[in-house]
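Taking the form predicted on its own, here's one chain by itself in structure tokens.
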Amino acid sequence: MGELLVDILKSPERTRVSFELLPPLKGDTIESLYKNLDPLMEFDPPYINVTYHREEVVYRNVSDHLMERKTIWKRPGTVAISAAIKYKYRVMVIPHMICGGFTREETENALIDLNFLGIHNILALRGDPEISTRVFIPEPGGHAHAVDLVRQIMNMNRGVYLDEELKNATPTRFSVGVAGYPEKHPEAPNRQSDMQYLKEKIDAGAEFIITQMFFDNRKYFRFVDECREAGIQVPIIPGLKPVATKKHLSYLPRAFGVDLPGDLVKAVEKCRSNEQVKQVGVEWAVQQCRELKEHGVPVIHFFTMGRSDNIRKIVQAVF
């Protein structure tokens, strides 16, 4: 099990698949992560990703003319449980850090904590603005960029913290991933801004990339391709998600602002249930895992969203 992500990934063996997990909802025990996972972990997964979920912001009524603002916490616990999936399988785990609900003394003393428990490669994302306000808004004191993230994170491996007044800090040693958008950013103006953004995170010190869902592998081909004539040569994991319901007709497109392939859509659309839709999801995601392999992509990520059911198939069959 190597330390560091970026060392695998410099001189991969072969093709490798790799799992992002949601953290349990509130009130859910870990178990149900485990469930999930177990058959996952027989494809020897070189690292497992685990989400971070910011705040939500919630209104209750509590008397006919007055509803209280309540902060609430779906899913809390990404350290811990990063720590309890790396000791449990023995495996390489990257976290999600996040901008947006964190100010950056709390994402400073989230760092010291991974530090400690021995993970030292994180996913550094900006996350998803309040469902109630749509537009990102910065905590005060927090990063309002991704990479304001990464360069705090390169400050750590510098030995420099936020306490000026420390010295003789003992420098951390982490490895930074950033996201990347083959179909661009939701938010950004075109694909060449979005493109200068991700130059300037990997400038600042991130060593690898994983890649939003796509359904079109040329999308990922050509972005690789961008990347490299834009002079960014780290590592690009492909991820992939799996279409499994009607719903994920109108909800992927939305909520992660991709596009979906005329023939997936006709597919899904000739379904009668949600189980056909799956076995079209299966076979879809396949034969683009299938491709990616002949090109000899490092590893193929997988967005699995709670449920490992539709993965396990997928890589049965090409690995």
Second form
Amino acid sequence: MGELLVDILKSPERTRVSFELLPPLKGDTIESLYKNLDPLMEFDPPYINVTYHREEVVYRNVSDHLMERKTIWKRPGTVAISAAIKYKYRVMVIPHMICGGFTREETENALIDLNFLGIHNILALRGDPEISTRVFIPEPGGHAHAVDLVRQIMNMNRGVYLDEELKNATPTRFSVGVAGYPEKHPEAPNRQSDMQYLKEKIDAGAEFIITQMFFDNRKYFRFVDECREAGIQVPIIPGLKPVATKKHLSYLPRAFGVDLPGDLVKAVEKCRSNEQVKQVGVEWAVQQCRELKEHGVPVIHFFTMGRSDNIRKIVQAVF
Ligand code: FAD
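Coords for the form predicted together with flavin-adenine dinucleotide, given the form predicted on its own:
Zooming out: every chain and molecule, the one shown earlier first.
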């Protein structure tokens, strides 16, 4: 249970796999998460990511002419779940921290909790916009961009907390990762500006990058080259998600701004059931993993999205 991910990434002996988990839906138990994670732990992941989800606003009909606005938090518990996983499986955890829905004060308190729990690696993200507005609106007193969150965490690493009157506060030792987008972030006007902002996050103190999913390895390799040309030298962990349903053909490009290669689309279109689509997705991801492994990437990060059966098949075939 090494302390910092960057230390593992510095001298990788072989390509390893890691898994990103979603907190269970409110009302569900942590056992459902363990059920997904148990079959993956035999692959000895160096760390497990736990996503963070902001509140969502929903509108419900209360009468023919009246709608009620309700805020619901569907997947709370990231900090507690991270601690539970860390101590149950004796594995490094990387909770995600997001700007959306949080004031700086709330962020600071969550970071203090993580520090007390011995959790020192964090993935710092802006977070997705609210589904109802589709535009990211920062919380009053919160951060507008992931770089601001990175800076807040780096301040704590220097012993600088929000309360300026605090004297001799103990510095934290967080190692922070950030998101990178081989096909650019969907809101970025072009890849150059996206790269410039990624560089800002690294210059602010981020020590590793985990990429958005991609289905064509050439995009990842090009992205790594562009990062190096831009002076970004930190490890860049590729993120993969296997296609699993026919709906993914339209959902993944729409939700994540990624392209699906023609051959993959054709193979999925030929499938008669989602079971067949899953098999196509597994085979595609196996090819991607083999090439990434040959290329010597330190870790392959799987977005599990609450399902482990297809991920298990991929890892079994490659490692
Ligand atoms: P930023 O780095 O802030 O970038 C967002 C956009 O703003 C980009 O277009 C960028 O080019 C631009 N930009 C950046 N800085 C500036 C600036 N200073 N001025 C002007 N423009 C700027 N979302 C969740 O809600 N919870 C999760 O747990 C989660 N986990 C994720 C894990 C991974 C590996 C990845 C790749 C994404 C994850 N996301 C998650 C999604 C992520 O929150 C969204 O993609 C979000 O829209 C952008 O987050 P970011 O941290 O990249 O934002």
